[in-house]
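Starting off, we have a lone chain in the form predicted alone, written out as structure tokens.
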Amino acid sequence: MAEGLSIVRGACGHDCPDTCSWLVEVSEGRARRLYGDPSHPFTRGTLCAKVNHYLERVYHPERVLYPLRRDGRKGEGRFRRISWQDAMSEIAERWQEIISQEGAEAILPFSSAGNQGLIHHSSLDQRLGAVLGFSRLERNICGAVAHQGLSATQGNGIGINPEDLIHSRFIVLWGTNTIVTNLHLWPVILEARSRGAKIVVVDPVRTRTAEAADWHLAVRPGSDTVLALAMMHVIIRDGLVDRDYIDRHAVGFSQLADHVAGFSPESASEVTGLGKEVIERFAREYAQAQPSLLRPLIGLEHHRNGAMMFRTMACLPILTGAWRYRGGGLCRSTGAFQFSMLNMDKLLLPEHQRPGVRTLNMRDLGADLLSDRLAPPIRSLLVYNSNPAVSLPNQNLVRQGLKRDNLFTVVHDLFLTDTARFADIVLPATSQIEHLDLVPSWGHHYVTMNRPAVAPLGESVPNTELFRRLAAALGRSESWLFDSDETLLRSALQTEHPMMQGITYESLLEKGYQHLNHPEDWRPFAEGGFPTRSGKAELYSESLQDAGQDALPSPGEIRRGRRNQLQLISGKTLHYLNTGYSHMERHSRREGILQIRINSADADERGLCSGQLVRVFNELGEVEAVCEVSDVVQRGVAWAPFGGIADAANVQRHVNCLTPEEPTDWGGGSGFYDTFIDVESIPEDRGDRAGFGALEDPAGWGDDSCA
């Protein structure tokens, strides 16, 4: 090692399965590399296209190094710079008012996942939103939808180690671009098909891991839950089912079976697009290639009927008895289950909430900014973590909301994104390299320590402190509101749970990470256990019958459009990461305008080819987008990037301001791809392409996208 040359241990914070466990070179206070942990199992030495160039980020010129107040109209981006004092001493009497006018309840804090550490997602925020009775916020635009509904099936959303993929013989990848959005797992999958697993692809897109798998199934969009109730239908009338799993770990097996009498082959190829064969065939292979494992991600829970999709899928391995096997069953988020092992309780001390405060859910911020009968109304709104004005559905109602002349916004970021365009004050916050935290992932069952590499550059600080300065400002005295982050960190350590033992604050500051102390071969649901109201897997649910929802798997809600509309499917792409990294030069050439992809045929009916300009619109808005026509997108559907897109112009737009904020049927998600477009050419006169690229990579599109 050179000499003053220091190396760090941390871990990236996106919000991403892969959760990288890096290495960060440090000499005379800066950072001057960051790479992949080659020691790490899961890492293995390699980072993703955008965290390769994470430091970029870090030291970037138009990064927030100092606190600003709006000096212009919202949405215009100007600000000056002030002191921290001002800045606090702004915001506490801006809050005091409010809360002496209207109740704390109309001041909302408003986060997502843009931060996944630990204690900078949540823990001193939520002690003192809890305390002073702000709002709160459901926070269930990804994930809750999915775990809901796998939770109604079998009780939890928990799945395999994804480790154990290697052991697979017959992997479904459902709704999710493995190759662009779990890098890692890739290796993974590989090595299974190495020792004769087949992959099998089910997406509406012809994605970039479609084209390097075994087999690809290109379902309608929303129609998956009848591939899967088809899937069933064939199981049982082949008697392919493992009955002796049935009869000791299931309900509900003859009410099941007399249902999906109904979804033959033939009826779900006229729904799902796919032929009677494909059906027949899918259903057996997977039947009968054990281990066998369905591995859906983000994609599938933002359809309207996203929660009913998981609970149908999550019937599969149980009627195959797949999760007797090491590498069977079902494998998606381990979020939940690592977070569950900590002492959550100790870190959020939630005897501290006021009782009656309302819950307002993230996926409806425009029309509860706009609501003229919420009481209170929203008066102040503190952003962190999350970029709202692009990052939730109907883009358009949310910006106006944040227009508002009596709403003060306060957003805590590394950069003047969309939504700090329409703030009053914004606040420099920390990266990754320069604040503490612990880091679960929700792709594979390590945990991980970041440690600070270098100290907060210019006047940053990390979300911790934020609120330790907030409660000061608001005159709060109460000692654990101003815990420090490593006090933070132990009391979510202070765990019994035997999968944690072993691991502990000194243990990760020296070791950098580890993983959960299960059994090499761990087979959650071998012997059963299902954590449900019976004790068993619930193919006829009785809790879904008391919640009013549908007792067996059921198709549920599948939206179409008017006649000649498009459904629209966007998701993320190689160097973007939902809006993080699109200010960056070298992201920005690579992805280029907002483009979207459209079926041969469908271009034909509109008169459009490749690299036309085009309007692309709805009742909720619309945007320019360059045309690309390609037929890895199936008739009537339509693909483009979610995420930061800049044209010659840095004029930003997004795909968000053609989304509804419709509800998914229950888990309180949002049914993003469940939005009709239609899309006609713009006159050459009208658009000025100079400067515009293509995407890099056609092939290499996402579809787990997340807020």
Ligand SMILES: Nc1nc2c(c(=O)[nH]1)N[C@H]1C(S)=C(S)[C@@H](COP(=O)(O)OP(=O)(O)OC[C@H]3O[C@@H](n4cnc5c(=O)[nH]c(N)nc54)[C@H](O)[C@@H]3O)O[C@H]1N2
The other form holds:
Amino acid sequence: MAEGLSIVRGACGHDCPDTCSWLVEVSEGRARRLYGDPSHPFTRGTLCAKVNHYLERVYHPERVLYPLRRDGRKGEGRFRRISWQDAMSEIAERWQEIISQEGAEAILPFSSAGNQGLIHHSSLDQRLGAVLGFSRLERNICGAVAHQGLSATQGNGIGINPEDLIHSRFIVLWGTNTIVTNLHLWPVILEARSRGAKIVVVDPVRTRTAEAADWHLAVRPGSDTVLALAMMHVIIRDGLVDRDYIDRHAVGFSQLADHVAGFSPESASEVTGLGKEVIERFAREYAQAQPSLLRPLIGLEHHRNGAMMFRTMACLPILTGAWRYRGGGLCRSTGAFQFSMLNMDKLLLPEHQRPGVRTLNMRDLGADLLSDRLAPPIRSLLVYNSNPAVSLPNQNLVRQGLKRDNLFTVVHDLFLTDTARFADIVLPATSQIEHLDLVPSWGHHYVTMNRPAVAPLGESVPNTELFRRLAAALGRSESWLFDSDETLLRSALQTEHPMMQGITYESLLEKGYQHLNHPEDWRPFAEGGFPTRSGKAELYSESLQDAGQDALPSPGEIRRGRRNQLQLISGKTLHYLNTGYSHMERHSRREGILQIRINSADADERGLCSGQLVRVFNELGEVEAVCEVSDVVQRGVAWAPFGGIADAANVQRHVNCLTPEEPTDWGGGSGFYDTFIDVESIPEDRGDRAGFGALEDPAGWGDDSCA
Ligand SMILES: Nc1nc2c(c(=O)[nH]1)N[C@H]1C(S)=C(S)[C@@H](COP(=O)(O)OP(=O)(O)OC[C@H]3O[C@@H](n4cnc5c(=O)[nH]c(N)nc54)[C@H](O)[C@@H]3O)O[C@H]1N2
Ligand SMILES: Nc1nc2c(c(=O)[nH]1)N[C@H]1C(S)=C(S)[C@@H](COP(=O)(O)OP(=O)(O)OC[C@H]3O[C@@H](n4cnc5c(=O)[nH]c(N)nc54)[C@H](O)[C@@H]3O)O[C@H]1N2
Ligand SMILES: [Mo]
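Can you switch from the form predicted alone and show the form predicted together with the named molecule instead?
Let's see the whole complex now, leading with the same chain.
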């Protein structure tokens, strides 16, 4: 090792299931190299197409390093540097005025999981908001719907240890694009395959993962509930159920059996677009190959019937008793599981919450900003860990709201994001190598510590420090609003949970990551123990009925567009992390400008061909995109990348101009993929768009580099 070089253990804090452990080589106060920690059993020393270049992000010339005050119009992006002191006094003054005029609820802190580390995701922000009585935010455009859907059947969202997939014999990747979004699970799946497992992908789109699987079921969007009901029909009809497991650990079997008798493969075929024989075979192979495993992630929850989809799917491993076997059952996010072991009450101090404060759903930001019925109206936004101007549905409405003159907006971020362009004040945030945090993973069973490798760049501060500064500027004196990062982490680690035994602040600092303490052969529901109202898996759910939903698994509302409309799925891309990395040239070169994939039959009907410029529109908005005729999408379905990919006319329009802020059945999520569009050619190329020839391959079809 070169003299003066030190190696610091850290972990990626991006909003991704993989939570990779990394090592940072530092000399003379500068990070020289960042690479995957080869000792980590799950992330195995590899990073991803984005984080392989993390240091470019850290030292990027466009990083925001100082507080900025807006000079131009909202959205224009003209700012000038100011001091932290001036920034804090202005915010405190404006907020105090708002609080005295309208009350603290007129202030809305808005955040997502842009940093998903424990304390930079939620800690002092929650404490300050609680004690002052700011409006609270339901953060549920990612994960909440799936969790609540699964909970209706199982009582919680817990699944098997993702590393145990090597023991599975039949793996269904259901509405997840593993190779692109959850890269480090793929080697585990390949290991299972080498031991004899069959890999099935259920996805309306022939994603890169579908191409790599043994069997792809190109289901019609939103119809998976019907597919699952027909599977249950076959499984019960053919006596493939585990009667002993059901008798001991489930309620409602006879009601379910009567109910699914009406969902024959023939009738399901019409709705799902899959052949009757395909459904029959899928059901039988799934039930007979044990251990069989269902792996959904997020894709399914972005539909109107999202929660019902997860509720319905969760009945399958109950019927087959798959939970008995190591590698069998269901495996989704491990996030809630990890959080349940931490002392979140000590971290968040909910006892300081002012009573009766309203909660607003992040999905509705645009409508809420423009509402004349909200009392008090939103007068100030503090955005961190999120880029709502691009990531929320109905982007035009969100932008219109952000433009309001009488809205005082503060954005804390590393870059001048589309949202930051609308800010009155922009504050600089640290990157992951500049702050301390513990990162609970939602894709594996390791608890990971991230140590800072270098000092904060410029005048950037971590989220926790921002809230300490805000508390001071607002004249607060409670000591718990000023806890250090170390104190915050120690408070969350004050836990008696048996799976956290031996996992301490000190041990994590030393080792970097530790596996949860459970027996190697840990099977969460092998012996039942479902934490539902009845104490059993609920095939028939009285709780759901009480909440006004169907007590039995059901198709839910499957949205279809008007005649000739295409259903637009806008998924994650290989080189962007949600909207992140889109401004970096290396990555934007790879993702190009907005393109839309449509099937050749749909293209022929509209007289469209590949490479042609098209207008994509519906009642909410329009974008210009380059058409790519491709059989990766089925007839009636279109695919476009979600992320920072601006439309082909180079205006700041993204695919979310077209998505509705459609509430999911329950769980408070958003039906992003229940978007229906028309596509037409643009007669004349006005020649005003850049980068036309440089188009590549958004979801990594044919891009094997991962580099
Ligand atoms: N490279 C990269 N990785 C990421 C991210 C990223 O932006 N880039 N984002 C991270 C985040 S925040 C998340 S939440 C995860 C998400 O991870 P995933 O859930 O894997 O990703 P999504 O793109 O949301 O959707 C997955 C798949 O669902 C399919 N799908 C859509 N509708 C339906 C349907 O009705 N039925 C079925 N069966 N399938 C459907 C889509 O075609 C898509 O292929 O990825 C994380 N990882
Ligand atoms: N059409 C469509 N829309 C979607 C989706 C889709 O599939 N299709 N997916 C949805 C999903 S699953 C998700 S999770 C959301 C994501 O929505 P967002 O969370 O709004 O999107 P990100 O791009 O992840 O934005 C995170 C921001 O946090 C910043 N950030 C990172 N670290 C820190 C930090 O330490 N401090 C501060 N202050 N800022 C930080 C990043 O620079 C980035 O600008 O989008 C949703 N929207
Ligand atoms: Mo997400």
